[in-house]
Every structure is written in structure tokens, then in C-alpha cells.
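Consider the single chain below, provided in C-alpha cells and representing the form predicted on its own.
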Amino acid sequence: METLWKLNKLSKKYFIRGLTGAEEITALDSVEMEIFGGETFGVIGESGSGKTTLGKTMIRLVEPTSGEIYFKGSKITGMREKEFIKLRRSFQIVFQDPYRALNPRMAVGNAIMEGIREGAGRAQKKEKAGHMLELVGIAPERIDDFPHQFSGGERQRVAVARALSTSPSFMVCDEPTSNLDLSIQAKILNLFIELKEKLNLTYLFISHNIKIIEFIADRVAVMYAGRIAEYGSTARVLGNPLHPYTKLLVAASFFKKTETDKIPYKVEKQGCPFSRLCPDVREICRKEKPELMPAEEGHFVACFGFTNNFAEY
């Protein structure tokens, strides 16, 4: 499979000014992977996680504090904005709340031919904005309408459409269903696997919804604190997960629990992040970070308790 994006260390940290001072937050720690060209690649974590960091960090939406970024093995971390701007375009993102992300006095008609080529006559760009709207789900006699004339569910398939309009090869979805009821959630996420194979779409796919990621993503990256605790195939992963974490929100959503926000969020600054709220905690994981290991071909996993048999792979 063709590697699409590639990420070496990836960090983000901010610094908050405070009354005492300045203060300093790691969204992302050193996070490696890669998401091949035409999968569905999930991320799950619960608020706080990293989850839209890594999105917006991925897409220079957020420049990274260290690490490297590379598209179809150009690295894009440091390139010049000239020679980025050629391959913005490629990529996009759909937020969580659709309402938001829309100019709610802009038609949608008009939010959508902002990112059609330019050369095109306005004509041409209207026509295929409709053509757009149509491949959501959207009557394109509706081109003129404004947002608040549309449903929620009918938004975020705007929003999609908008997307859309640059010709991208991958989309950031950042929980673009978790804002909607759940028979129009059911119909979104078909929406996004149909218009995956309509036009060979690589996602990431976020969210804090472990049944949503079990549907949708070929692949899953499980985070903790900016860290990658575990990634590898959906059906691996939490079908057999080895992450203590991991494990934790599989047991949960058994209990209906689908949502990590139920689940305690205690991080360590030292050593392993999870490791005050781990069950198999060793003195090793007070001190040390573990570090992304193979456990079998294709899935990985950051944890000091787990044997490796498998150093061949």
C-alpha cells in the first residue's frame, strides 16, 4: 500500500501566560505513523486527548513545535509557502459543528465556489457547485439558500460539499457527526464511505466514539495525553487490545459507555501518562516513556507491560 502521510516525532506544545507565570501544555508528545493511500485511518481519545491537534497539525493548520510531516514523501514541514500553497488543496478538513464553519450570510452556493478553481467563469463555478451539492445528498436548486435554512444534518453534508470543491485526495473528518441525532449520524457516515469510493478519499477520522470508529475506519490509532498508545487494524486493536487504556474503553463501551469522556482523564507528567490510572503499573512506567513497539504485523503498541514476540516485524 502506498504510504500517503508519514509522521516522525510530531510535537505541539503551547504556552499559556498566567498569573504565575507561563505555563506550558503538550497537545502532541512524539507521535509517529503512517495512513496509507485510500483507507479510512480513526483516532479515538477522549477531550483533551490530541486527537484535533493531530488533525490541524497534520494539514499545517497548526504549525507542529517539532517533528516531521511528509505528503506522498514530500516533507511539508518547513516548505516555503509558495511551494505549500500547490498542495493545500489537496487536503481538508470537515469540522464538528457544521453551523460554525459556515458563513451564515454567505448562500452555500457561494461557501462552496470560494474554493473552485480560479479561471473558471462564474457560471461554470455555479454549476458545478450544484454538481457538489447533488453529490451530497443536496438539491442543487438550493444553491442559494443560506445555512440556517438547512437542517443539521443537511449543514454538515454542506460542509462536506465545501470540502469537496477543492478536489482533495484527504479529508480531516473531526467528529462530524457527534452534533447529530442518531439516524442522521447513520446517514452521514454512509455519505462519507460512499463519497470515499466515488472518489478515492483518504480520511482521518476522529472521534470519541469507539462504535462510530468499529463502522467506519479500516485503522486506529488510539490516544492518551498527545501520545499514541496503540494503533494498528480497527479489528486488531479493539477486537484484541494490549494497551491497558485501550482495553478500558473497549470494556466501556460494552456498558453502553461509547463516549472516553466517562472515563477518568488523570495524566502524568513523568514517565508513562497513564500510568496513575494503570492497573498493571511498574516502577519502569513511573520514570520512562514507553516508546511505539510491534506486536504483531501492523500493530503497535506503547506500553512497558507488554511482551514483544514479534521483533521480526
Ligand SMILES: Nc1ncnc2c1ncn2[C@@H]1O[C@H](COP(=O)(O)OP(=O)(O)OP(=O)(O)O)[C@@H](O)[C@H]1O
Second form
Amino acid sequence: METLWKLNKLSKKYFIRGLTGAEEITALDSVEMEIFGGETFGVIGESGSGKTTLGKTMIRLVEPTSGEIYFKGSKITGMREKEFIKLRRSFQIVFQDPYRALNPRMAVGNAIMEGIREGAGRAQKKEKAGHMLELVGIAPERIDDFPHQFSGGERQRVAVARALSTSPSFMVCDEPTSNLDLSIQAKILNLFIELKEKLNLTYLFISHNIKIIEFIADRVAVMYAGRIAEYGSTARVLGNPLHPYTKLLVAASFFKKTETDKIPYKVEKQGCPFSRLCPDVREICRKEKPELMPAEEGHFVACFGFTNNFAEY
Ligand SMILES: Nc1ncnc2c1ncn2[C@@H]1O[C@H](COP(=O)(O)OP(=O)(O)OP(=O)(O)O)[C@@H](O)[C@H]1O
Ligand SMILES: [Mg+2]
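After the form predicted on its own, can we look at the form predicted together with this ligand?
Below, the chain from earlier opens the complete complex, with every other chain and molecule after it.
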């Protein structure tokens, strides 16, 4: 498979001014991974683990503090805006809340037409917008309706149509179904799958629900405190988890605790961020951060434990 994205030691720190002075937040910490063209790459992790920052940094909505991002072999970190502008249209993001992408005072057809390339006439654009609506399962006759006239699920479909209007090849899907009723979630997930096939898309699919990731993702990265704890094919990572945090996630899901917030989350500042909660914690885990290492073909884990070399420590 073709490597579409390559992230090299990608880090993002935020500096905020709080009541007690300046505070530094590490949202991403040396993230290293590759995404293949045409796959759905899942990202799972607790709130605050850096999932959204990862997606936004990749498509340059957020500037990284350090590290490099390669897209189709070209380095896009540090690329001039003039050059990046050609790529900008091919990257899109769909948020949990479709109102973030839709102006409540604009008819949905107009919102979709905004994204369609200049050059086409208005009638042509409108026809295309209608086609986009059809593609996401909304009757094209509703082109002049406003966002509030749609149900939650329909509104998310419209937001997807708007995202598709720039003909993207890569889409960050940031928990796009977590605001929806369970019955509608499945329909929207199926829509994403269908669109990916029809339009040759690649997804970074963010969720804090292990069942959704299991259903939709070809490969998955498990994030903890801005770092990748483990990544590889979804079947291997969730079927044979190697990182103690992933093990906990998988075990909890057997008891129908499928959301990451059902799992304790306490970040240790020094050493491995999971060391405070880890049942297998060793001396070294409190001092050093484990790097991602290959555990088996295409399966990586950042844990001093997986090597079975505990005795050494
Ligand atoms: N603009 C910002 N300014 C300051 N801190 C930020 C900003 N954006 C994110 N952060 C912090 O960075 C960390 C990672 O945030 P991020 O939104 O990427 O997490 P997440 O995994 O997407 O969480 P959630 O599941 O709640 O969406 C958090 O500690 C968050 O508070
Ligand atoms: Mg988020």
C-alpha cells in the first residue's frame, strides 16, 4: 500500500496563561506514524489525549511546535502557504457538531456551493450542490433549506456534503457521530464507508468508542497523553493488545464499557505517562518515556514491558 502520510516526531505544545502563571500543555508528544492511501485510520483515546490536535495539525489548522509531516512524500510542515494552497482543498475535517461547519443563516445549498471551484456558473454549481446532497442521502429538493430545518443526523450529512464540495482526498472525521442517537450513528458510519469507496477517500477517524473504531477502522492508533501508546491493524491491536492501557480498554469493552471515559486516566508527567495506573509498572517506567517499537509486523507499541525483558530492569 502507498504511504500517504508520514509523521515524524510531531509535537505540539500550548502555552496558556492561567491564574497561577504560564502553563505549558503538551498536546502531542513525538507522534510517529504512517497512514496508507485509501485506509480508515482510527484514533482512540481519552478526552484530552490529543486526538483533535493530531487531526488539525496534519491538515495545518494547527501549527506544530516541532517535527515533520509528509504528504505523498512532500514535506508540508514549513511549506509556504502559496504552495500549500493547492493541497488545502484536498484536506477536510468533519466535526462532532455540524453547526461548526454550517452557517445557521445560510441555505445549505449556498454553503455547499461555496466550496465548489470557481469557474463554474451558478446554475452549474447549484446542480452540483444538489448532486452532493444526493450523495449523502438528502433529497436535492431541500437545497434551499436552512440548517435548523434538518434533524441531527441529516445536518451531519449536510456538513459532510459541504466538506465534499472541495473534492477532498483526505478527511479528518472528528467524532462525527458522537452527538447522534445510537440508531442514527450506524447509518452515518455506513455513509462514511460508502463515500470512502465511491470517492477514494482516506480517513483519519477519531473516536473515544472502541466499538466504533472496531467497526470502521482498518488500523488504529491508541493515544495516551499526546503519545501513541500502540498502533497497528485494528484486528491485531484490539485482538492482541500489547500496551497495558489498550488491554484495559479492550477488557472494559467486554463489560459494555466501550467509551474511553469509563477507564481511569491519570497522566504521569515523568517517565511513561501511564506509569501511575499501569499494573505492570517497573522502575524504568517512572524515569524514561518508552519509544514506539515494532512488536510484530506492522504492530508497534510504546511500553518497556512488551519486550519481555523485565528482568533487565
Ligand atoms: N487551543 C488550545 N489552547 C490550549 N490548550 C489546548 C488547545 N487545544 C487543545 N488544548 C489542550 O491540548 C490537549 C489535547 O487536546 P485535544 O483537543 O487534542 O484532545 P482530544 O483527544 O481531542 O480530546 P476530546 O476527546 O475531549 O475531544 C488538552 O489538554 C487540551 O486542553
Ligand atoms: Mg477532540
